[in-house]
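One chain comes next, on its own, written out as structure tokens in the form predicted on its own.
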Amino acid sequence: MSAVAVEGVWKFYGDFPALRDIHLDAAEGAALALIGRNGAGKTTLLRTIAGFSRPGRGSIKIFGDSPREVAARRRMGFIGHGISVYDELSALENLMLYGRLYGLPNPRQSALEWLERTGLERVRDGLVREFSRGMRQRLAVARAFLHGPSLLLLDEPFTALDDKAIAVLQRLLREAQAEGKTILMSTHQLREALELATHVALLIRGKVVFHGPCTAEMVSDPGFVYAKYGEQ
């Protein structure tokens, strides 16, 4: 079974087609990278994946389920433009919140670990509004993996990330392609996303222009893709 399936989506705001039938594969234990020019229609297509959009036309699956479904839904972590985690609640509040939410069983030993691994242990009972927007970051993304999900969807992962959250998220992507799991991730900044996929695919003004496996030749000269496939 696909980790993920699209199949002949479109998605219109009006009259303007901002995916243009759409067909794409991650099989389980992908690292796809969704690269084009800002524009392109990446977000869009990540966001139509999670389930957060609704296709105007086609269909999508999350290992066999729509989108939108509790079993897929509990299946994917995401990281988007937004950080997401509540102000007003302490760093462990906000995991533990996320925690019941997943059903986990224990979500405060889940919340410890992963502020741990995201280096926010000592700063665990401070209120995010006092947080540097790094920390914050951080929290994020402990957020994302909090309920170990099947599929990572992240939307600009390393965009506006410091130093610092750039390793973590390194670091546990990493960690989640050597357990298997399948990772989603739009991007233009190539060098970065291309050391970790294992496929692109090349959007186009709302349309796939190339999908398939990640080559050497593509991770040593990260523009190859768009000099290929017509966009300079």
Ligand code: ATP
The other form holds:
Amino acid sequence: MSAVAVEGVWKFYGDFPALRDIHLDAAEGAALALIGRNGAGKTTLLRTIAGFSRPGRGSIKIFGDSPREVAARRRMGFIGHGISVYDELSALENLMLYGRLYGLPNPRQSALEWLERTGLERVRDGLVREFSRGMRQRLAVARAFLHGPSLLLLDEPFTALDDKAIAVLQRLLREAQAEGKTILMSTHQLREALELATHVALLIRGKVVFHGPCTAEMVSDPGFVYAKYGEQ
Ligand code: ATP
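Since we've got the form predicted on its own here, give me the form predicted in complex with adenosine-5'-triphosphate too.
Now the full complex is given, and it begins with the chain already shown.
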């Protein structure tokens, strides 16, 4: 069964088709880099796959379930543009809250584990509003991984991160990949994504113009996919 199966998906904003007949498949354990210029539709596609937004037409399945079903939601972790943690709670309280929402058997233990894995254990009781941006970013990463998702949906995950958060996320993604988790990541930063990617999809004006395995020539020349399949 595919981890993600997108079939004939269209998404309209008013009359504007932001996604045009998208077909995309990610096998379990694949790491798919979704590339495309600003406005190509990457965010719209990831949000639609995550179930935050409904497609106008077409179907999306996450491990065979609709993305809006609880079973699918429990299996995905999302890192988007906003940092989805609460300012007035401590780092530990934030993660325990999410752990309870996900129905984890021991939210405190999971929270402590992920605070450690993201290097936040020493500030666990500090209020998030007093955190630096990098610390918040690492907390958002911890939140996305906390419930052990089998599918990670990451919208430009490296763009707003500081160096330490980038290193933390890269290590966690490599570990996730080694554990057979599936990763879908939109990016401009081709080099970082291609190091991890098993597959690449190029989106231009809401259409997938290329989708295939990541080859050695793509890794050595991140401009290759754009040059070969994109617009000049
Ligand atoms: P970026 O890298 O800049 O985030 P993107 O590839 O993620 O770009 P989207 O944000 O998905 O692209 O946007 C795709 C298209 O849909 C763009 O033309 C954008 O202007 C339009 N769009 C996105 N969100 C909305 C909205 N809420 N209402 C109207 N148009 C929108």
